[in-house]
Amino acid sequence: MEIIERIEHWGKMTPDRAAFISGGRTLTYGELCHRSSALAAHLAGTLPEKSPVVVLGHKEPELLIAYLAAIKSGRAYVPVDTAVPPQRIERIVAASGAALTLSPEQVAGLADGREPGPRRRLETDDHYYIMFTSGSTGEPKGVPITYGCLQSFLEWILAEHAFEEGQEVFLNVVPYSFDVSLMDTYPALVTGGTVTSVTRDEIASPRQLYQLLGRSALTTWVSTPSFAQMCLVEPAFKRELLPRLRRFLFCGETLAPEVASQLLDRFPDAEVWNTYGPTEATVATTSIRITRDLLNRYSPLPIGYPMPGTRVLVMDEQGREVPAGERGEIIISGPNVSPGYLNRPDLIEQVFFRLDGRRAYRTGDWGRYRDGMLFFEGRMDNQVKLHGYRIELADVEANLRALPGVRDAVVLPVLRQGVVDSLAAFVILNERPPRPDFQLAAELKLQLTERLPAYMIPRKFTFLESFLMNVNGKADRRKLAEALT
């Protein structure tokens, strides 16, 4: 499947159809294809060959124009949301080696009034996009996804769901700096569908959110389970609000049985799908339709079966596949696996390797096979998923320790019904100022906003004189975690 050709087809056949709706603005297929080709001509004529382009914004239509323009000019794009603090954006730009950072305003100026140029085709191993995730050292790490990786993912998801060409309306909730967004945007664009995007402000206003949903004519819901769980609080969130809805596609975090059950009750005509996959393996790698039978038989729910052409193994510490029913590390091997972290050979050696001649990735996730299905059983390290965002706790700790007056810090997840609900920080200060703890916490949160996106900032702060140590001489995280229960 040639991705850009599929999108260009709809630009020619249905130029007036809405490709993307966000913030009250509509981008048609004709506009998307013409303006991205015009911008691509500018990029090709002014930037070093294959240098990536950082695209900074929040769900403006110009973002999609910039993404496709970068691809048409033969280079990868790096999506960055404006919620990311300036300091972190600077580190991402530097780490990516980008020759240009584009804002929506710049895209509008460069894409309008220019003549399209010839398109440069990407090869299978060329980088298509580079997604930056949380890193354990406090520095974001870039995950390049190749054209071949994205093709594999799209061929699988299109075959599994049989989307109706020209008829689908996909919900986009997560920012484009989070790879779950690719589960709605590209399946929509290659099938001539429409992406209806929900902005931060609309999510923060329940009245605006449900008005948007009510007029959206959604057929395909894509989000983290947390967002659906939030919507379920509203009694009107049911079939009558979204009468055309055919399927829920969940990714990014654990789908709780009670959430799936409520959705099946309220939307009896819609399917509920659970998927799993790290950023390093292109959005998702396994999937399963959640039925009443599965809900009655399993808790937690399975994360399903591997996509065709990809092997998902459960291995022990010696790299041997464990028997069905035994727990081990989930290993993914196949054409959807990234070639490795950008310019980080030290990190590549830790988790990427070759298995039977193909790229393979050690996920760091516990899992096991039962009844032929894969089950996720948590992280092996200090990485957590919070509302779909992957967070290295060490990343938050490193940024806390970098603040003036902070001597040491430990950050732990706060669990609610087995799912990470928020983060809690235990902090040792060099000197304890004569101010209430809530005021000290507010000051640290404010300082962290300059270094970390909002979703990585701990909700609760506890100030201690020292940490209890375990037998290895490290802070006893188990004892600290007991204080949260």
Given for the second form:
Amino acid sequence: MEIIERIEHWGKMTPDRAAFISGGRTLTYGELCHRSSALAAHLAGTLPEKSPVVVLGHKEPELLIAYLAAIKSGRAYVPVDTAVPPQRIERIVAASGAALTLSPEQVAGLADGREPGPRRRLETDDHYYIMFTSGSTGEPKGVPITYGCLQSFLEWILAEHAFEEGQEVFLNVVPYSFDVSLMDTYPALVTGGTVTSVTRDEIASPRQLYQLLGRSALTTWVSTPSFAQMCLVEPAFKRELLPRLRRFLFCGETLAPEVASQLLDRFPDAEVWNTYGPTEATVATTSIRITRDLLNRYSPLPIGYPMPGTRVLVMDEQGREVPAGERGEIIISGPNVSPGYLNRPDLIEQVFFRLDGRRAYRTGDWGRYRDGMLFFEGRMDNQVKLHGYRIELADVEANLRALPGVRDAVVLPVLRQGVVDSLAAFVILNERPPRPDFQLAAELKLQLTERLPAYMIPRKFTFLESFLMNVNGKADRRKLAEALT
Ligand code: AMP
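Output block for the form predicted together with adenosine monophosphate, input the form predicted alone:
Now the complete complex, all chains and molecules, led by this one.
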């Protein structure tokens, strides 16, 4: 599927239709196509061939213009949300090798009044976007996704759902630096639909949020389960609020049976889908429609069946496929697997490999096939999901240790009903200043805001003189976890 051609088609056929609505502003298909071509001409004329562009913002219409402009000028884009603090952004820019960082204001200035130039085309193996995700060394790691990866994902998702051309309205709630956003924006744009985006501020104000939802005429809901769970607190969140809604597509974290069940009750006209997959394998790789029958039979819920053309295996430590019913690591192999972390051969070697001649990725997720369906059974390492955000606990620890006065730190998830609710830090200081703990904690949190996005900052801090060691001479995380229960 030629992604840009399909979007351009709508630019010609329906130039006045809304492609993207956000923060009270509407971007039409005509504007999106014309302005991205104009910006592409500028990028092609000023930047080294194929050098990626960082696009920094939060759901402004200009972000979409910049993404398409990058692609039309034959280069990848690196979406970064403004929730990321400047220090971390600098590290992402450096690691990406980008020659330019574009803000919405710059996009507006550069795209205005310019003439579109000739378009470059991406090859299957060219990078389409580079998503930065939490890395265990404290440095964010770049996951390049090729044009071929994105095409295979889109072909699958379009084949799986009967999206009506020109009729769909998709919800975008996750930031563009999180790849679940691709599940709403690209299916919308290639089918001539509209993306209705909800900003951070609108999410923070329930009144605004429900007003916006009520006006949205949504047909397709895309979010993490956490977001839907939050909406379910509002009794008015039901069919009458979203009468056109036909499907909920969930990705990024466990879909609790209660959430699926309540949604089926409150939205009798809508399907509920659970999809699973890591950023390294392009948004999602398995899916299943959650029916009443499935809810009656399974808890936890299955994550479903692999997309066609992709193999999803469960392997033991020796790399042998385990029989159905047994637990092992989930391995993904196929055209949707990234070629491997950007400029990090050390990390690539740990998790990427070749299987039957195709790219393969070790997810670090425990899984098991039962009744022909895949089930997710937790992480094998210290990566957690907090409200859908992927966090390496070691990333938070490394950033804590980098603060002046901090000798050592351990960060653990705080669970509520088995789900990560927040993070807790155990900290050893070089010297204990004569101030109360709550004040020391506030100081460390403030310093961390310069290094980490808010969702990665531990809520609770405990100051210790030393950590108990386990037999391997490492801080005994299990003992520390007991202090949290
Ligand atoms: P991310 O790269 O941010 O999309 O995070 C990928 C990880 O999120 C996976 O490796 C899983 O650990 C988890 N995950 C994604 N989707 C699901 C799902 N439907 N159910 C349970 N865990 C999920």
